[in-house]
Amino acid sequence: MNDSNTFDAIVIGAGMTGGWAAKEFCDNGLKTLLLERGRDVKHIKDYPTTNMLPWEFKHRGRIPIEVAEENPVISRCYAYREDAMHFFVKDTEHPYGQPKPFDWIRGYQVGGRSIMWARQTQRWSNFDFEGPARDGFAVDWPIRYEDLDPWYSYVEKFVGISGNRDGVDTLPDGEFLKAWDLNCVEQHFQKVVQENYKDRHVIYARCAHITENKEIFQKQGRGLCQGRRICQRGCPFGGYFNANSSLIPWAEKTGNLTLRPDSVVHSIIFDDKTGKASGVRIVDRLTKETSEYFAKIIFVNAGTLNSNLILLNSISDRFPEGLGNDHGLLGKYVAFHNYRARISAEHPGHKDFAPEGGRPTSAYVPRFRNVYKQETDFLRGYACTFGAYRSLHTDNDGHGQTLAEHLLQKKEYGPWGVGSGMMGETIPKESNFVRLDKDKTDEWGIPMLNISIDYDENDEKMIHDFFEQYSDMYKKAGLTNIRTSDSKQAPGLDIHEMGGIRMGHDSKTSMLNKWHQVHSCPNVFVTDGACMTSVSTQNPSLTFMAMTARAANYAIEQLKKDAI
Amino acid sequence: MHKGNQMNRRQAIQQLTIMGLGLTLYPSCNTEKIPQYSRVPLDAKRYKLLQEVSEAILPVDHITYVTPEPRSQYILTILNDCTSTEEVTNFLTGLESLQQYLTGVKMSDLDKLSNDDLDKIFDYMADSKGQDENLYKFYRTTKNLATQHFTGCEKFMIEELKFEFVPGRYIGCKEV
């Protein structure tokens, strides 16, 4: 050790949660390394398409079919297109083994997939804490609401989230920037479900955008969202939240902050002597040499399976099976959301209007199913998306002069089409597991990930559920030429994947305690989507961020009081 | 009527030359090389026969309409990178059957042809589904992608979809 190599904090991964680690250990005057396995990615600097207008992209979004076959599971993201395709980890690049088809979407660079996400944060409610305990699966959450409330509060009103306070039991108001409007036929819907249904609600969704200007901003460089609608470029006006435009030039901006980009981490040191963790052990990317860090704190911040995949690459005497893992629980009971069902109509009136502009998001129906008791034959339930859209469309007919008339002359506003997406909770099952690959490592030397995930008939009932529910409130909304689809599509293109290192009570069926503590190994948290014992239905990010802060916070206080 | 309706086809292709674009309708008159695609091999007879075709299928007035490529270089970077083996198959072996049908009918340059006997080309390659699969194939996939050149230039989508890169507002319900 020396004092090149020994930090306070040190964080591995420096993507949404990592970010706010490293920030809030910053800002508390710990000196921080903040890992990260890819490349560095600057705000706006790096973010090379981000003004390219629609006509100059040479194959104007599509990727080119030899990298499509080439990578077949990235190819599916609908975010992987031209204007973004930099962003993503390439199939090719990073293998994975799939004993079960899992579409493992991932971001390798600074910023992580902060830079690509859908900015959708939905906070949790006692609704989904209570849920494991009161279902009777996976292990009661060691926390609840009230735990996390100051903490939603405190990273919306940094991140900036536009919304309106609906007061719906379901989904907790939070601090919220003005949100856009819904538009008519959104609105018509909104009226529809309120007067068929009591305790069904369709809102605006609270997403990560800037509406207002406020000092806070101002101080992260970061300005009011306009509408662009390709948010997965990366920002220039830092609109929208990542970690790039806001957690990592404010950490870096105390002077406490040493970013190691390149760096891909093999596994934590652990320390028999003093039962804790002693350090981090990474091979550079690009040289391949491998070097070891040392702090009094480690953050586990790399994305929910490549945080399973460290610890359990984290061997020593005394975790022969990886670190903190004395039960054989790791990597088990990981879960996702069910993005397989979509439902879609078009609306016949309102045909004296149209949207204008632009606006990052659309309405949000919160979960109805299963709420104050269990009410069908499948447990918990699912929250669903609500967007109505119109657009100007061309004439194609004919050729020749005709045609060019037909484009030129006859231009007229379609139907609304309208269109929801089912995000369904899955339950967290000992069967669905990631392990370690004994005979294959990547170019790292590291063993690759095996992951092993499936729907099960819960998810089938769900599903069929949605389509009832969904296609009685369209039809109650008038809406006509109603389709639904079952996309059958992997899990994992949700980009969801939770769990594996869940929390709990009891050191015995769980791997941290309340404080996303490892139970045996104190100084090292997990507080990505790795640490989550049951998933809900919202989008998951800015609980990540929130329970990030506050552990972060809870390190720092007994880091003060040297009691870790 | 819009400025680019007034103009035909032959003012359409003629002009491709006088924008010198960096490529030529009349490749067999010269040397200058073709633009090379390795998965859409074309000679210089059928690079030229789909320059004047996916040009007379859409005249338009190229100095208001700009756009990044010259036509039949998007549609070939397009068929080139990003359709599949069968697809770029059955675009050459249409096109292949359009240049049999042009020399069985003794109409082997488009840009010498009236509009109306343009008409009776693309009315026979659209009526061709059933009877000749590429030739239709080849038909829609030049239609579409030059369709979609045109409809994708900053003028068109501006002008006439009402494209805004940077809109800065979103109003729900417009009357229109």
Contents of the next structure:
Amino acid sequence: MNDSNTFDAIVIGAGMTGGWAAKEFCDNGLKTLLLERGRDVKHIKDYPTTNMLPWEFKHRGRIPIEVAEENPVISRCYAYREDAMHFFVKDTEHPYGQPKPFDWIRGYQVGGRSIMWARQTQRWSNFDFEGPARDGFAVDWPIRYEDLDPWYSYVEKFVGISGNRDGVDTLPDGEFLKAWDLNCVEQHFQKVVQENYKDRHVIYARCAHITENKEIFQKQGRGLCQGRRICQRGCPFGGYFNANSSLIPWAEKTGNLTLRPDSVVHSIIFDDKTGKASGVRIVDRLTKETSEYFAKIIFVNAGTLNSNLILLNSISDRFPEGLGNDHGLLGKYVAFHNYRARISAEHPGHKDFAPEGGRPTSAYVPRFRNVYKQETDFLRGYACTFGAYRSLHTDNDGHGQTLAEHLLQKKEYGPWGVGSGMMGETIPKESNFVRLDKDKTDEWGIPMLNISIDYDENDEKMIHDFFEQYSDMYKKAGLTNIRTSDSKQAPGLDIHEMGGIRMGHDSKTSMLNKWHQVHSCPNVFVTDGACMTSVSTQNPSLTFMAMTARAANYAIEQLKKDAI
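Given the form predicted together with its partner chain, corresponding form predicted on its own:
Excluded here are partners and other molecules; the one chain stands alone.
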């Protein structure tokens, strides 16, 4: 060891959760090494398309056919378009095994997928944390809502969350900035649902967008959201939250951060003498040279499946099956969100109104099935989006001044359309797992990850119920031409994979304790999606961030006490 490769803390992964860990450590005076396997991406400087106009794109925003054919997985992602394709991992560059079809959507760069995420941010409630214990699946969460409540607030104030205080017990209120309004058709649906169902709510979706100037955002150098709706390019205003515009620059200003991009983590080094991890072994992405770095605390935030990969590949005499894997649990009980089911319709009313301007999101319907009691033949439930829109038809006849006048003056609107997409909770199962390939390695000599994850009967029943319930709700709202569809998409396209290194009370049935420490290696923490015991129905990113801030501050306290 020497001073140049020894730190107080090492954080693996410079995305959303890794950025939070680094910020907390640096704010508290810890010399921190932040490792990222991909290239560096600096806020604004490395957003090459952020201010481009539609006609400046060679393919007008579309992915060329040959690129899509070479990359069938990533091409299915909604945000993989010409304006943001440089932020996504191509299938051809980082292959993985699929014993069962799985669409693994990745972003290997500083900032990770926080650059391209959909920015929906809802808190969990105790209905979610108590779910496994109540419903008899997985293992009991070792924490409850009360443990995360102050950390949700802590994160929300820094990130900037737009929303209303809705008073919904399944979706706790938070520290909100002012929200956008629902449009008139969304308000109509909200009123109908409120009048017909006591247990159902239509709210404006909470999202990570700045709508009010506050000192904390000014200190970050971030401005108001402009409603451009091209967030996946990276926002030059910093109007939405990503790690590049906020967490990482904040940590760098302390002088305590060393950011090392192009660092592919091979494994965590375990010291048999101390019974703790001593550091991290990396392979340089460009030179393929191996290096080792050392620290008292290691946070694993590489993204759910890559965090599993790193622990599985961290083999020692003490842990021949992977770090902390005493009972063969590592890599198992992975779950995700079921996004297959959709419903759409037309609204015959409000013909004198049309939407103007842009909003970053739309309405949201929190989970209402199996909340207070078990009322269906499937476990758990689903949340749902709801959006109303009206297509605009323009007259493009003529040319020159005539064409300009037609485009500006001859506007004709089509009927109102509405649509909803289900976000269903899947049940963690031992049969949904990831493991290392015994023969194949990537170009850095690291075993390829094999992903074996699929749907089950519970998911199919949930889809059927969603179609029934929302068809009924749509009919009550007077909507017509109601159409249901099942995309049959593979797991993974939800981009909400979770688990494999789950939390729990008992080291025999879980990998992590209530502070996210590996039970049998307490100076290693996992706070990204891999730590999740179950997946609930809410978008998970806000919970990941709150968990990371909580665990990082606990680690700092333990380090000060020399107890770690």
